[in-house]
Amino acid sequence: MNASYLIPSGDLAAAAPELLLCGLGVLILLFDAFWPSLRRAWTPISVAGVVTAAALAWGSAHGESFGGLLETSAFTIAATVIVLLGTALSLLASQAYLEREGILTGEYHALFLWCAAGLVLLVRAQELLTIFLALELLSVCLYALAAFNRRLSVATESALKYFLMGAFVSAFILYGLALLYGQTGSTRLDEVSHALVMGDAGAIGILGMLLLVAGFGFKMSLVPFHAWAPDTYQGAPSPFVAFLSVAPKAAAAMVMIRLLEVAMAGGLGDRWPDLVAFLAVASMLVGNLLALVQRDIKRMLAYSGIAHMGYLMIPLVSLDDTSWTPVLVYLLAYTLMNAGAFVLVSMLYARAGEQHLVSELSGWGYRFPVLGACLAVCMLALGGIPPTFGFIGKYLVFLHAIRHGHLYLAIVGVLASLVGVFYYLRVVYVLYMKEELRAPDGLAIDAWARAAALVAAAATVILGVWPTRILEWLERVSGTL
């Protein structure tokens, strides 16, 4: 065998998390075909694989691999852990839902693991074609998972909307990639940035970068690329929505940061901070105002997720070394509180595919004291109310804006947050202040889902009360960039 075709062992070691997730997905699919009696074991096995992948990523040596296509740094490791945390929480919540709906098969877990592999690859990619391939790997899995409960017409409809919008956006991203390559002669982000700094970017370079930012703005469900989110969230399986609402957004945010670094440093004009500020303000205002009038809790959380991505964009208006800590803190807080909220929704609503009215939770804070308390904690954290970790995230984001001379962004963010507090507290009010409307029937509650809810809620409170350790670690991560 020609030695030039052998992959260096160092590169294989660097890709160990992705290889583990892909390989485990293939094994689950094969074993499910021959031993369907093992299906109840796929959830703990998948979660164990995700935790192992996170441990492998944590212990990875820093540096570049595969000729500079992938990067391993403290920042990418932190982002990988956040993505895999959202994956593990969603998998834990899936078992009871899949059993209740009669769709517990290995395909679900295999698609989940392959999607997680694509997300980890997306976080670490430093080259545009690698980013695109990782994006397509995870997108195909997301489309299939959105329609996994194929007996429900609303699930098929929402998945079809998501697929058509996603395919359209993929074309945008590929066209933007082609334009940047035509302008710079390279698909490596560092080489693209260097070429743009050395020469005139021109209209082609600006258009290419705009298309890429628009594409990943869609993945983050930023305004005006948000229309797919409410319908997809409402029709897709709730445990999967716990994953869809956090992990792909976290990975897309990492790519958005890389793209904005190139745009702001590469001579593509001085209006990029204004563009980012517009995306942030529009997402905060539109997301919160539309969430305010929702009566379906999944649609409410979909619109509030749009607003939270607007908060996340605030530190990117003045992108520098101080931006990383608020971004990572906010991503971690959002993953815990939003995934936890959807995990609880998947347990407390029995009629999949129908409306999940907030009013149906009336009085259930007393009927389900532990789950009610967890949902209340997640709502308070999403509203940014102390002493939750959500408050720490918003505080750091607004503080960054003030320190960099963008007081108006902090003011808009605070006012938008006050709007959000109203509809989050409405859920808590219904849980504890309203009389029970109906008795529970056919709920999907098991030990795995309870564990996911408890982990999310407990971590949200603990990190909010004692944030020192996690903030120190994230400061060290930021200091290595």
Second form
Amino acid sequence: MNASYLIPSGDLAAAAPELLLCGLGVLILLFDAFWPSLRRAWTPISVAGVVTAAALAWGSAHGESFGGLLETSAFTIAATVIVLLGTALSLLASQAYLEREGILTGEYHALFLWCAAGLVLLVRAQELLTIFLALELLSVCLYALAAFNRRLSVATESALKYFLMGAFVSAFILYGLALLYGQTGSTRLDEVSHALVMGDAGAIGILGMLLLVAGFGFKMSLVPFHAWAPDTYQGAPSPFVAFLSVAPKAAAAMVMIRLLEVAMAGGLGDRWPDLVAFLAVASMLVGNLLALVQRDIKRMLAYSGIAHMGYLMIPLVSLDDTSWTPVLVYLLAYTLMNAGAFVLVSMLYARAGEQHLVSELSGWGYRFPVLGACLAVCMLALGGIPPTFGFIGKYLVFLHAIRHGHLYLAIVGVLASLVGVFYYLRVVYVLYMKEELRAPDGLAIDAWARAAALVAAAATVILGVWPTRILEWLERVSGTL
Amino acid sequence: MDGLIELLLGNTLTRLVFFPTLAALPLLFFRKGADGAVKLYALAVGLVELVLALVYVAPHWTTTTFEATRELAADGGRIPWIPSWGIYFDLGLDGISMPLVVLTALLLPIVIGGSWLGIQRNWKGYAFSMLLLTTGILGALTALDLFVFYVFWELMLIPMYLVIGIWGGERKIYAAVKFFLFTMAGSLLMLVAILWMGWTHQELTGLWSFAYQDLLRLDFPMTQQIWLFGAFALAFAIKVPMVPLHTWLPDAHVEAPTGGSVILAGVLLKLGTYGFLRFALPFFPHAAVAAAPLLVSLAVVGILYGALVAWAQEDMKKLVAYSSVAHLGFVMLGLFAFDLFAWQGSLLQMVNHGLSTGALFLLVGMLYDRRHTKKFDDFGGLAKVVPVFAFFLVFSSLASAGLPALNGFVGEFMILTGSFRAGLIVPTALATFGVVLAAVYLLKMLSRTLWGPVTRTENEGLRDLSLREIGVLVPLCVLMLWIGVAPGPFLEPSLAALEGVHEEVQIRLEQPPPEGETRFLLRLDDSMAFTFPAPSLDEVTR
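Following the display of the form predicted on its own, present the structure of the form predicted together with the partner chain.
Once more the chain from above appears, this time first in line as the rest of the complex follows.
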């Protein structure tokens, strides 16, 4: 009996990236158990797997598969490539870190690949139970990875915090899902939307949707669901944080768009744009203001990531076809510059269990000319300064706000960016304008990690100077040209 | 990648703008500590850039309008950058930007030459920053697309921030961060205004555009004009800087190394006044007229306050820094007189200030290289010890103070005459005191440093200027004298362009701003080609 008897081969082809990632993870785990000497090969192999999965996703046919559970469109493909890019960058930075900490085992790579599979599934799922399953596949692996440096008490503590909060949120999402199902009789988003438009959903439907939005707001670390991020980032392995801070947020943002499309279609009240605007403004302000007072670079980047998700929510206030380009460009820019920043943090800080003070980088712009320049580029890009891709992202977001009549969002956004510039610049001046405080010792720098940092920084600049092609493509596929 | 190469080298002007940056890339491969080679290389790049600028500009010296200089860009045409959003990488020169472009290209080799000894570490980074900064300035001066303008405007920040923060004095980080945040605060709101204008263009014509000449056709209702003008004016007023937004300038100037101060005073500040003339006035003439009393008052306050504070300084560099506030006050006064003659004076004064203040900063830097102090008390009687230095200091100070037959006089005279003619009698009268005060504080500097007995033994063995230092100063002084004696060739090229803007503003002012909806001005009889299908009439009147 062959598999195609049960599952149409078209569906199998559509799920090829997920199958590849899961399968590779299982293989790595098996081989690792019997041939531990292969351990140093897992990084190139798993990165190659991720790249192949991205290539498979890129070439996959558009349309629905598995009876409408999964959707493949230009947007899901773009988002898939973005999350896999974040995965590949952080995997590249991992090996040196793991070797130094003495925890280089295949489980890490296997868990990473399963995370990636969960992400790809999450991006494409358009049915509530599939979304939930993908989310759990992702989350369980994330909890394990957060605690991966298990001898460090801070790592265990932060992972436990993340797990407790995450489990709580999973319950929220499940409950919201149940309420929506109870109200509409379906778990498919299009049918849910249809049922809601046809009949008045009332309080139950609204409550269900609110719970779902809160749940994915947690995954995106939007204010007021953001409290886990700084603590988790601080304790978790830095190369993993490079992944945690970009890819799951990107996938959650895609789900958020699908949910808000349903919520704003009708039947659930007309206050959703106000709610989204509130989340955006609160995240931008709280994130940037709290980042301002951080001394620890990982906590600072955690708060800055909260602020960036606020910017990302701006195009969702008036959700329509024109929202896709700003969201996807912003996600790509954020993935490059934020993953790049964390990759560099993982390379430039030696003691995993302690604070990562910004001031420890004093004068290192001269000691590490290339890495220092990469970190400076990532910081300027996060601050939205041209000619980096971060600026292009902010430009599109603010333009979207203005053309849909939300001038105040653009103004709050630029003022919040001004606050942001202040703390991003601090990293730059510490790198180049302070005297060196400490000599480097025990840093986890290898060629793979260097490559990841260089790719992120170079792409940030090149796409900033010349965004022509990528914007043309996005405009074409979103049909807003 | 073809598109990227086309963007960087597609036509004459993009080559002019990007040459310094592209030429800076090989610097990355210079050996660490090969400062001698880096200096020579950077100087050579600066000279080539100057030659490029002169060669490109010379044929258009007397006919510098956008249409004429469009030929410069004609070999590449409008290079698409983000065409779906109507953003073209469109550069152009006219009589307003041309003098400043030449000034920038002139100052680049001078700054490199003037930093020879002052910068003692990491020349690679310094040269790289300076070349990148030049690209930013030239790009901002030639941009004919507001989005492109904004990108270059911000691009100037990073290298200047690094120059102040890395090679600066004791409080360098404070000064660098203050510089960055002040400028950024203004420009971010300008970004929102630019986006608003692009969107309005799309609403009215159905097409996105950020092109200068397309946005000129937008006639906003008064309330919107005031807000938009406010956003632009804030960005430019911080850059100029106008009192009370000037506090970053003394800090930045005092902490910056000599080269940084020269570029800052020489061209960076001019971007603010240039922005008023190029964008804020023609885009929003009604709001500009409404705001004129405020801005004229601030300009006069700047002239007097800057002069008085300069008078009170005990530090040469601080004195020159505050004198910039006063000088730029004159330029602003001229601009908001809305008088053609005053505008000519303002434009000339922008160049003058770049020359004379640039020379003064260089001279202070040369003194600092020798004695590592800039305080008046540490000097006295220098004229006996270093006569050549004294000659250049007196010459530049007198030019700065507006002595007839030197350049400062011409500019200030034109501004004052023009604004008097325009009816700004009280402000002009007050500003005239500024000319007197300029003489007071500059002569104070001269008497405290140059004349009298040699009070300090350390000063007795002071070396006079070297050939390199003289070579750096001579071009500036020749131009000061030339402009002072025969300003005609320097005023003529910009006349047509200024007339164009002046006429444009006057025509717009004849009609009241529209009520309610923004109007799209149709000008089918003019020579400007439509960059999009002309909208039908009912679209225009909505």
